[in-house]
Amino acid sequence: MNRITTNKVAQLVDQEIEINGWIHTRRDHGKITFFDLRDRWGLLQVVASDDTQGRVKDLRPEWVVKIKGKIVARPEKLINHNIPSGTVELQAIEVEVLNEAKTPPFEIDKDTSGVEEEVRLKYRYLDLRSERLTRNITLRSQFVQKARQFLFERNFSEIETPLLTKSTAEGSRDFVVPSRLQPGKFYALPQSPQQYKQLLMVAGLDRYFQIARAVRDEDLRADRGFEHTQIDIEMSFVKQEDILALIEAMMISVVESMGYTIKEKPFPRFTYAQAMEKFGDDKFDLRSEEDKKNGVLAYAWVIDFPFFEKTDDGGWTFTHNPFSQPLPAFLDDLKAGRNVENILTSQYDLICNGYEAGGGSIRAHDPEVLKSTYKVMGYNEQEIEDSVGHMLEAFSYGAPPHGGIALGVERNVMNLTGESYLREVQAFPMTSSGRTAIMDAPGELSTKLLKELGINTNKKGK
């Protein structure tokens, strides 16, 4: 016998079938047992009598259990329109018990976002029951899934880059990696596939994607974790409207898919300098209190950044990348490395409901302004070369024009599901102090190993 899930039933009137899933609730009464069977579908309710077979008296709440039984309509004045379920009720033949478990450290079938962090994380297998949660990681899925299907009716590739590359200078601190055929040297964790993507347009292959995941050495905040993963996209041959207006498509196409609804179409656009000044903020919402309470959608477009910004030492470093190309007019000044406070670069940032929702932009494709960029920040000639200089000879082999853009997955999903915080939108997130859920890293390594790597430990401040 198949296996039938829980949206599946209401269709099974009159059927014998056979259910897996877990005891959600039980009600005793008297020769009658209520038993709310779950799985990741929603909820059943099974109706056990003293003729059921199997431990029905024994079954507590997240017991693991196959049921055989028959599905009835509920009468007019018991049906549960919360659930999908809720027109049938399966009447139990047999109960099997496919594995006992303990209590649970939190009640699972409550709304678990009070519960103490470092213990949701702990059990965060036990968290991921609860139906906000089995809910929200559904609709990451589905939202992943229906942005990789539009891409690829649009002729897009999705393509791998590697996990293992070089420390270069992308805004955030790298994760290192020693290696243990090379002592003394690293490799550093992707903060995005930024250089990779850009050499896939050197190669020619003019549309790419990847549901790519990123590792930054950040501080940690509500929205901001040190994993993340994006909807990587790259496009040669590509003006900034272009890409404006893909995106938008892809964005309208996948909410109202799923069900929202977006405030305004086409997406207002902002310069950062209006942004500021209307909004005192480049990440605004556009929300009524009415829009937040329907759950609407407010995009909007910022473009027009600044390239640099001043560093604690007086300096330029760049605000987003410094692979953008500067706005047409601002060439010259990038060339000559004058003006520098008032360059422009042709970023954008897509946001939504107070947050950045993605960011790209127009790509350096001529190694020269690439170079001139780097100089800029103070780079030499040998520091350019150590950093960027693969990236130099690749494009002296015949760059086209491109430019992308990285959507977040989770700060999309925080806006979907109204969540305000990185980890409900996450299967296994990290703690607010950098710990891993249930593994519990970071953590010490074997001397062994230690030694294996070519590395003595000072743990800091000894």
Second form
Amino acid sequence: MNRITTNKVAQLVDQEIEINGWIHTRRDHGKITFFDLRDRWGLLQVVASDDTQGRVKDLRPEWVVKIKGKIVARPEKLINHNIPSGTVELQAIEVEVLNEAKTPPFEIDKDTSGVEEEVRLKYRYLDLRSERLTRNITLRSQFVQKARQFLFERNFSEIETPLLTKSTAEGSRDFVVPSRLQPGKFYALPQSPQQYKQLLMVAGLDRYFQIARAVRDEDLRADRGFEHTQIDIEMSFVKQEDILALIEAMMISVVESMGYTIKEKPFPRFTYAQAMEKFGDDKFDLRSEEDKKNGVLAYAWVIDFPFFEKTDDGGWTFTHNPFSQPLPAFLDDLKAGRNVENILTSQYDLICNGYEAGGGSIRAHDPEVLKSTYKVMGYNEQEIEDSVGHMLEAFSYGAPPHGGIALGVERNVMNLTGESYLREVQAFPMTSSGRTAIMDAPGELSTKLLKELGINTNKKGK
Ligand code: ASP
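So the form predicted on its own is up there; where is the form predicted in complex with aspartic acid?
And the full complex, kicking off with our chain again.
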């Protein structure tokens, strides 16, 4: 089917067409009525007169219509330069109503950012009809598609990893899923595909990527939700320099082909110590006020992070990723468990406009190194076996040197769109209290299902 959309009509002057969409606005001028017809591409002005067949007088905003008519050029002084179809309009011959609509709970033809969050998310499908959100979600898709294309051109394989996986006592709190077949046991949703992507390297699958969902039960913030998406990458037989070069080339290719300007190339690099000294923060913003106005993207790398930080009870935990390889100069210290506060790791973060746009590391592929990291964190032999025994075993079967990175799709798209809230770049985000858009989860389960799962609930949450 060769459907005609509002982005194509400017080339169809004097042709009779059929076009579908929503009534965006209507303006009555006596015998003549003007409508703006909307589809995901934009708007088209429609002119209906007494000669137009169909329920013209009834039409209201958000009704779904099919309009048959003739595309005519607008006189020079009536051209609307703000919309792609602004050089033409549609003289309606016949209007067919495909569906009526109730009056929406908020105005869709205006920016919806001022509308109450709960209402926007309850009616997210209406919010998504607004111009800004349609553009954000479309741009997000373009960003991901370009990254995918870049990686496919370099022989990466896109590989999915499980959603139901093992709870690991690291990083953030897990979301868990009860097992019906083994009552009292639980799966965890992945906080990232970290371990599986490393296992793919052990499997010899060399260059992996995935547009992966990551789920973390963390406190919700403007730039952080329970769920986010990562462009997750892992490669074998690489050094830190190879990964930084690849990702830098990818970001440049992706965002420049989308029409953005990058402040500095190659991306400037700072060690963690330099960043803290210069900016007092490892997520800094290199843009001038002028850059901010012009939507410039200021990327930078931060490298040489401390591997460990003190826990509240005086022990040590990792700062970024327990699977990282320390910098070569600190390998002996790690193995001996000494000088822990000064051990630096191969972690690298990509910073853009004050956000962490991505992060990764070269991994410990020698089981002894990974074991040493867990020993520093106070794990005994049994605890190490329980947490990462499967990784240690895998590494004992010829694990290649490897490393990778994950780029946060939302944070990157926030930078591209200039949005400061994660919810503006996700199709169906949650409310700030953790309720899902539209579907009203979390919800209660039937007694039957709870019984099957072997779960007793205490509704007060005590
Ligand atoms: N798994 C890490 C994360 O989700 C990224 C990486 O090191 O590849 O932050």
